[in-house]
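Below, in C-alpha cells: the form predicted alone, a single chain.
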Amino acid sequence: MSTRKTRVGIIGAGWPGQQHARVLGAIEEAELYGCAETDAPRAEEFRETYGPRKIYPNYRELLRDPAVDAVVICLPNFLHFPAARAALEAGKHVLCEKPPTLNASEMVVLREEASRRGLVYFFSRQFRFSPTMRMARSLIQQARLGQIYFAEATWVRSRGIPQGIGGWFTEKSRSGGGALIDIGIHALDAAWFLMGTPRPVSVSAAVFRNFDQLVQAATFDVEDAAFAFIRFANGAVVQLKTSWAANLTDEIPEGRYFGRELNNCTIYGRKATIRLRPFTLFEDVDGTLADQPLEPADQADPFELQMRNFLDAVKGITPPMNDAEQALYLMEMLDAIYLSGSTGREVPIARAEKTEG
C-alpha cells in the first residue's frame, strides 16, 4: 500500500459521502474505488458525478471486495456500528461519520477490533481541520492562552428539529439521542479538542424534551435540549449548551435555516481567552485586557485535510488526528450526560480499559 494509491470505498451516497468523494478526487495518493448505495438512482447520480470504478448495491458487497483498502461510512447513526464492525472484520481501515456509535459500549468493541487487527479507526470531525480551529489550536500550542481552566461550548437553535429520511432523527433506537448526539457532539468536541482532549472524570447534566408540538414524525422519544457541566482530570471544566428548539432571546442571531442559531466555542486560559465566532483573542498585556480580532492563515478545505490525515494514518506516516481512543472518550461523555439527565445526579466516568489479548 505504500507504493500504490489507497483504494477507498464510500458507504452511503448522501451529502457527507459526496463531500468525501469530492476531496478524494483531488488527492493523488488515493483512488475513489467504489460506492455502496441501496438507492439505485442516487447511486447512478453519484457515479456520474464522482466517477468511482465500482458501484455496489450494499455495503457488504463492497466489504467483500479485496481491492478496497479503506471505507468511509456515511450512513444513519444506527448503522455506524454494524457497518464499522463489519469493515474492520473485513480488514478495511475505517473513517466513520459522527457519532462514532450510539454509545460507549459499541465504541469499545470497535476500538479493540481495530487495535487487534492493526487497522485505523477514524471518526469524522472535519471541523477540527477548519482554518479557525487550526489557528486556535496553534495559538494554544504556543502557550498564548496559558493554563486552560474553562470552556463554553454552544450549539443552540430556536426551531431546528430535523426529521431525516423516515424520521430516524427523532427515534432513539435509530439515532441514539436527539440534539446532544446530533449537534451538541460538534460543540463539545470542538471545545474538548482545543483543551487538549483531557480525560473526563464526571458529568452533571439536565436533558429536556419540551417541543413535541414542533415534530411531525411518528416517534419523538429523544431530547430537544441538553445542558452539561463536565470535569476533567487536569482540573479544567467545560459547560455545554445545546438545543434543537428553544425560545431563544434576541442576542442569538437569526440563522439561515433554523430560526435563531448560535454555534460557538470559547476557551479560557490564565493568559488569554480565544473565541471562535467572531474569531478573537482576548489577551492580558501587562495587566490590561486587549481584544485582538484574528484571521485564519489560510482557507484550506477541512474535508480534504481530514482525508489526507486519514490516508497518512492508513499508510503509517502520521497518527490519526481523530482516533478510536478519542471516539470512546467522546461517547463516554455523551453516555454520562444522558445518565445524569435521567437520574438528576452527577455521574462519574469510569475508564473503559482495553482488554488483554
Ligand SMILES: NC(=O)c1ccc[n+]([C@@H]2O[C@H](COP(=O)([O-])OP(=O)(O)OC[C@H]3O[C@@H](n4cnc5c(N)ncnc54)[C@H](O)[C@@H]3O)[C@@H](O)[C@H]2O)c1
The other form holds:
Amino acid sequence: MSTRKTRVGIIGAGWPGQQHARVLGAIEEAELYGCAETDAPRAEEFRETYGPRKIYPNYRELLRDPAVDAVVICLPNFLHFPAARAALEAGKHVLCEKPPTLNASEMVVLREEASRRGLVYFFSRQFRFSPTMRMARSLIQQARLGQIYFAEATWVRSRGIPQGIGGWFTEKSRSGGGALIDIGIHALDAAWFLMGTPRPVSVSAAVFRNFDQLVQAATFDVEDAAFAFIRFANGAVVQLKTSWAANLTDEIPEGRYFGRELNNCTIYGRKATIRLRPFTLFEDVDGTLADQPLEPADQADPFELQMRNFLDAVKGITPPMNDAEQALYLMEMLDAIYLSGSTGREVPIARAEKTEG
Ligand SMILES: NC(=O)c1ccc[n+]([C@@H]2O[C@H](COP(=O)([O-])OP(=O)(O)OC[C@H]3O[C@@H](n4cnc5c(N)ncnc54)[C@H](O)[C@@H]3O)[C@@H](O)[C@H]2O)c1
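Taking the form predicted alone as the starting point, write out the structure of the form predicted together with the ligand.
Entire complex below, previous chain first.
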C-alpha cells in the first residue's frame, strides 16, 4: 500500500466541484492537484479559493497529466460518460457526480472498463454518508426494523426547476431527464440503500411535464414530475414521488430556494418504521406503537466521509460504498421508470449482463 498522497483532479467547478475541493483540504492523505474548467472566470475563482496546483482549460488536458491519480467529475450529465470513460482509459480512478450516466448501457461500459483496469469507479451520493442516514442504517443493521417491506422516497419542490450553465438541466439530450434524474435519484437511492440495495425486478411509473411557463431556457423537453412503484426480488416495494414543480399543499414546508420543498424517506419494517425528517423511530413495543425522536450521533460532513471512502478504496483499504454495480442498478431503475412512463405499462427490469471483454 502506497503512502504517497493521492493526487486528485476536479473536473467542473460548479457547486459540487467546490464541495469536493473543500473537503479535500481537510484530508491529509490526498492533495487537490488540479482543476479542469472551460469557464475561465469560474476556474480563476476556484483557483483563488481552493488553491489547486494546476488549472486546465478542459478535462481532456487534465486527463493527459500523468501526475493525476484520481478525478472527480462534476460536469453536466451528458459529459459524465465520455469523461469517466476517458479517465478510466487514462488510468485514473473515478468519482463521478450523480447521475452516474444517462442510461444503464453507458454504465455497463464503465463498470467493465473499471473492472478490466483494476480502477475504482465511485458514484457520488453524499447523502449516504449524512449523520441521519448513517444512524438509520446502523439501526437497520441492528435489526431494529425487522423485515423491511415498504419505503416511501420523496423529493418534491413546488417551484424549483434548475438552470445550470447554458440551461442544460432542462434539455433531455444533455441532462438525460428532469426531476427524476436530478433529485428523484437521490430520494430513490436513499430508500434503496437503507433497504439494503435489493435487486429491482419491475417498475410501474408515470412522468409529467406540466410547468412550461416556469422555464426561461430555450429547451424544456424533460419531465418536471415523476411517480413510480418499484418491486424488488425480496418482495419489498418502494413508492417514489419527485417534482421540480407542482402545486404542493401546505403540509410541505417552505424551503430556502425552491418554494415548498421536502426531501424525505420512510422505511417500514415489521418491528418498526424509521423516518428521516423529522428523524423518528416508530416502534412496536409489546403491541403498542411508540414514537421515539432520534438524534444523530455526530455532525460529520457527508462530502468529507464520502471522499475518505473513495480515497480508501483507491488505496485498497476498503471497498467503495457507492460502487459501479450499484450505479448500474440505479440506472436500470431510472431507465425502467422512463420506459414505463412513456408506454403506460409495468416494465420488468432485465439485468444488463456483463459484456465479454
Ligand atoms: N451531489 C449533489 O448534491 C449535486 C448537486 C448539484 C449538482 N450535482 C451534479 O453535478 C453535476 C454538475 O452540476 P452543476 O450544478 O455544477 O452544473 P453547472 O452547469 O453549474 O457546472 C458544470 C461545470 O462544468 C464545466 N464544464 C463543461 N464542460 C467542460 C469541459 N469539457 N471541461 C471542463 N469543464 C467543463 C462548466 O463550465 C461548468 O462550470 C451535474 O451532473 C449535477 O447532477 C450534484
